[in-house]
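Consider the single chain below, provided in structure tokens and representing the form predicted alone.
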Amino acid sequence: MTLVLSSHAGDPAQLATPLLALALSSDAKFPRALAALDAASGGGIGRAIKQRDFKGNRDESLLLFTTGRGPQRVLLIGMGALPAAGAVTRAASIAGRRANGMGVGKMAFWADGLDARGVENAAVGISLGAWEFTELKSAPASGEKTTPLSAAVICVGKIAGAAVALANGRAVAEGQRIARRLAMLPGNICTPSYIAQAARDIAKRHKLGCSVYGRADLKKFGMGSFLAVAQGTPQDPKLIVLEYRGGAKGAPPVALVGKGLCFDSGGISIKPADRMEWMKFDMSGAAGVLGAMEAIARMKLKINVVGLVGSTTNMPSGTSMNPGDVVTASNGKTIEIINTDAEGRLVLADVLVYAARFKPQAVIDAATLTGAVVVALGNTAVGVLGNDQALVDEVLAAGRLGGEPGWQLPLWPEYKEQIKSDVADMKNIGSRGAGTITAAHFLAEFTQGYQWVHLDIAGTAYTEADLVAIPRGPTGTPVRTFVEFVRGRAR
């Protein structure tokens, strides 16, 4: 369900809303703008802060009830001392999640001194927190049914550009909702054909160019690397191309590339059964591309963007690729298959070669590519590598701005030695050490002729633990990184 987002420029005490969330830092004085609201609560807000019942620590919350015509409830949410970038998004996400859980249906959000970027972040945060995947669950009994959050008001003060900021927030929020829904769907529903139809729906909605290629087309394109992964499944693999033409005709586009493994069993090099169900999220890079294309089209950015997705499943069968096989990618390079569970790079190899035909100004790919990135960076930072330092810096800045921080890993030539093969041009996997780096070196072999950055989102695209601001499941990464990068290039 779409969340309706709007703004309010008056006194928050005048808002007739079931719930008003106030984001407060631990070191701030009581805001003058809340004086009337405090009076409506019988001084309860001020007393809670003065008596340290509410300290403003990050993620702390306190629910108060008021009287009169204004808000029925006030939810205080802490942002911590000297709130860092992303604090408003996080506080708004907690507010959206609490409101959705309470079943109030509608809510409002206030934070002191919101600028245009803050308004946008608040809109994105509320949507992140309020999102809940229920479409595959039976309807609850009538007595247990609650009203989901369907509308939210952001208090904006008198900010120039607030309307535009709110519209941008809506765009990003809808993009993230598409990405999170696709990622959350199980592999028997979200097949390569399903992802292709989702791309067609985006194209139809925003009048984008859309091309979808199947197994026969991939053979014509010489995509032996991609097809090697797909040969173990009867499902038709898909190469999906979405073209947004917001810039000058013929101007080089930004290319966004996503890995779309709808389910990854590991193939013949099969994964352990424990936690294998999480491998439905192996298409999070593809979901991020589609979500970003939705947001970019809604924002009507003046730039050309092409979204490329390589989608299939990796299954063990009598026709699967085997360790020791040698396959040929579409640029003519041969690959020795050492581990069939290193399949995402095989798909991306041919998609990255295909990207060159658009003569892109820059290419960014996103993939849940390696478990090694989780060992290196945990579940907080995206692994970032590339062949152009200026572009890497630009992508890192976009990630920070979008609340999806990354950390650069070295793409030094010494690491490339690990993927040398005795029988082919390269192996599809190196030794146990530096797995994220050697995977990126493999991808780099297919990026000739353009500037490229790789985002390894294996640790950040989904979470197996409740993160307070959002529950277990998809996080929406890398939608905002993609959008912020493209928006920066469009300025």
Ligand code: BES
Given for the second form:
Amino acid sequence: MTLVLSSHAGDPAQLATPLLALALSSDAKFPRALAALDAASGGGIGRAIKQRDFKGNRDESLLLFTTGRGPQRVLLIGMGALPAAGAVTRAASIAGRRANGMGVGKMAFWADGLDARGVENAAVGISLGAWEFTELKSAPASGEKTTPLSAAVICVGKIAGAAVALANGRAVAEGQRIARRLAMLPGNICTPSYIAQAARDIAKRHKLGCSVYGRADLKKFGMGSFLAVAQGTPQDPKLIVLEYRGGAKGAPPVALVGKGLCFDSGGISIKPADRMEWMKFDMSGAAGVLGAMEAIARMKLKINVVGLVGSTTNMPSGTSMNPGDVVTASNGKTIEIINTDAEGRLVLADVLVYAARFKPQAVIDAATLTGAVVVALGNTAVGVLGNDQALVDEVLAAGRLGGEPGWQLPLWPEYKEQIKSDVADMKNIGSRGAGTITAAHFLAEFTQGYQWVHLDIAGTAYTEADLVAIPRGPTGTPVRTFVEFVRGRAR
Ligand code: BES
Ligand code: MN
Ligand code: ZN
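Having seen the form predicted alone, can you show the form predicted in complex with this ligand?
Next comes the full complex, this chain leading.
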């Protein structure tokens, strides 16, 4: 279901809509802008606030039926004390989710004094919350059908740039939709070839350059590390390159790199069966790259961007790599494979080497790389590491702006001791502690000649628990971090 996002510049009281969501803070008095609406709808909003039925706490909500001719229902949503990062996005997301669940079909959204960013965040939030994955379910019997949310109107007041803000919001929302859908699709449907086709579709839509390389090409490139993972599966691995040229000819691009494991069983170092099905999301980094490319192309940003994806599956089989094997990556470095479940870094190693061909101004990779990042930061913060502090800070700022906050972990040389090997240049895992950092140290061995930041999104790209604003499943991370970073670099 596509969600049509539009804007309304007048009084929200005039909106004939089945549902108007009002995002309110906990500290504000009754907003004057809502006086007409409250009067026209029987005074219920004012009473609810005055009598403290609704306090405006974060995530709090109260549904009111109105009596007037404008909105039929009003949904009050709390944002807590302001200013709070991501408050509008979160409130809009809750609104979108509730509206979709209620089956009202259409909704409107209002928050006091939205600026252009706020309008964009509202658009993104609503579509984040209203998103649902139903394409693999049979259609319900006609009597049980609910109406998915198909249209949302954002009350924009009288600000300049509302149209652009809305267009930006649509662009990000569409990028996230693509990323979440790919992440949700199971491994038997979303194969490396399927991801390659999704990339071609984006390229075709926006006239991007697109190259897809298979097993034979990877051999030619000498990508022994990527191929080691891919040797366990009969599916053709894919190295996917998308080139967006919105900047000056020959200007160095930003490179976005994604881990695209369509399924990660662990290989010979096989994972426990419990919750192994979640490993279909191990291509969330790749999905994020594709989603970001879609959004960037829609926004027509004046910058060159190359998207790189390494995609395969990690399977145990008679042909799979084994613990103890030594392989050679495309930069000539040798790797002793200790644990075949540390496969993402093996794939990324060769893709990161390949990225240097583009002489990029910066490289950001996103990968569901380590369970350790979930232990360290839970489902709330992206793990951020890199070889250049200014770039790390820039990416952290982009993540904050995009509502996908990250937290830096130290890439200190002390940790690198852990990946020393007796037989090769390095081994693919460290010892017990600091798993996210040793994984990043491994990647750093393949990032010669450019500034690089690594995003470990294993805890944030999808959620096994319902997160109030976002249902179980893929979250859209890291699409917005990518987009905000690239936007910040565009001229
Ligand atoms: N895809 C996993 C990381 C992961 C684990 C994501 C749990 C989400 C939840 C990755 O390929 C992996 O298996 N990493 C291992 C590394 C270990 C063998 C050093 C891990 O984190 O357990
Ligand atoms: Mn693994
Ligand atoms: Zn993995």
